[in-house]
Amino acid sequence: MTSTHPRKLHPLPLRIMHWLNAITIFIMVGSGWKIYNDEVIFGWLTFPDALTIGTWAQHGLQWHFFGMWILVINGLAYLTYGVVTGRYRRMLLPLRWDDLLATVKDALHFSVAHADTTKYNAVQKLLYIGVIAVGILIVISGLTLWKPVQFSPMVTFFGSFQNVRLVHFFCMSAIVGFVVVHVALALLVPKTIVAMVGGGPFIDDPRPEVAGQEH
């Protein structure tokens, strides 16, 4: 037996973690670009100082370490929350190829159908699953860059220290791409932003009945 308990689509703990992640990603990317400019990977690519965080590379590194710990702690809390509450299973699965193609087609015509904000469309599901995987990889590669001696098995796994830098850079690029698409989709459906600020509509949360419980 199960009973239903109304709750907000986006509970308060989730909203706090979401916006904290957003701020932290801004710090990590801006400071990461400052660090990159000090020792570029691609000679043709540098980031404008106006888009970086930190007066110089060492200052950017301090900001990067500051953001790193927030990202790791908040990210672990976010992952744990999603798994323990079953939110990932409810919101991200199943992911069907036909639904994905249909949503992409709608997005290209600026007509994403999202009447029901309690469910993610296929593109959103793919983006969230992908950014979670990329987030885990960027943390692993970042720790390896920070402590290459202590994490020497990971350096070996990636092939070389330079390869670790490349993986970290491309993970950063993927996250920036996610943010751009995420914001674009949110602007196409503004009520999703409102829901993430205020919690959204109430939905029924099915929970198992406790034996002998009075109603």
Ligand code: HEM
The other form holds:
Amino acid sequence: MTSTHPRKLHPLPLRIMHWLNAITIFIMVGSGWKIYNDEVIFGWLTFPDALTIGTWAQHGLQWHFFGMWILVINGLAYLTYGVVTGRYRRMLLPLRWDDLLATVKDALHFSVAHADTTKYNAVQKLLYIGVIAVGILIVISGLTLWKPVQFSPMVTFFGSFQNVRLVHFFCMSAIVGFVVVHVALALLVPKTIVAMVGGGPFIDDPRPEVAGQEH
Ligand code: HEM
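Could you output the structure for the form predicted in complex with this ligand, given that the previous block was the form predicted alone?
Up next: the whole complex, starting with the chain shown before.
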């Protein structure tokens, strides 16, 4: 069949997974900061209590595990969905250096082209692929911190338990940095938020082999 199949830009399952993930990241970061404060990595850095979740560290840990299950299950569902429906191939690939440089050049001239909200520009693609990769690494490093004996090959891989803590911390920092930029860009183009809530415009998928797989 070569006919195209109209579907919403952001299908319902994708939207549910995106917003569930946003809430979960908020829980994970807030409770993670609570746990961090109990035994800081950097002497100069503690997070203000008002920004943490949980009354004390043990509470924070309970919130962290609660969020972890949602993050892992939702994350696996999102990864499977992205691969099986062809969404990653369609929306996030290909990522070309030339496109990346052109988008950065446009941004430096303050002409961020987001007229066509049905396609991600090269910087968006890079940020989304990057945050997905960091999301996988933060889960792996977190599982290693939780069960260092069972995940001992990971401790060996990263060099030491303390290094795993550092990796987990830097992944958190990258995700927080991503969220700040991501939300700022979304607020600059509010119709993208409207689309992530309501599904956005109907689009035709011109590629027959993936048409109709994602609604
Ligand atoms: C309140 C916070 C958030 C808002 C307002 C928001 C908003 C949006 C919007 C509007 C889009 C579509 C972008 C576009 O059409 O140009 C999007 C996509 C995306 N967001 Fe968020 N987001 C939030 C939190 C997060 C968080 C916490 C993460 C991950 C750590 C995240 C990861 C993603 C990814 C990976 C996509 C691409 C999804 C895909 O097309 O498969 N977002 N977000």
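Each form is matched to the other, and the largest set of C-alpha atoms that superpose within 1.5 Å is called the rigid core. Residue numbers count along the first chain shown, from 1. The shown structure was predicted, so the numbers you read here are calculated from the model rather than taken from an experiment.
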So with the rigid core superposed, the C-alpha of Asp98 shifts by how many Å between these two forms? 3.2
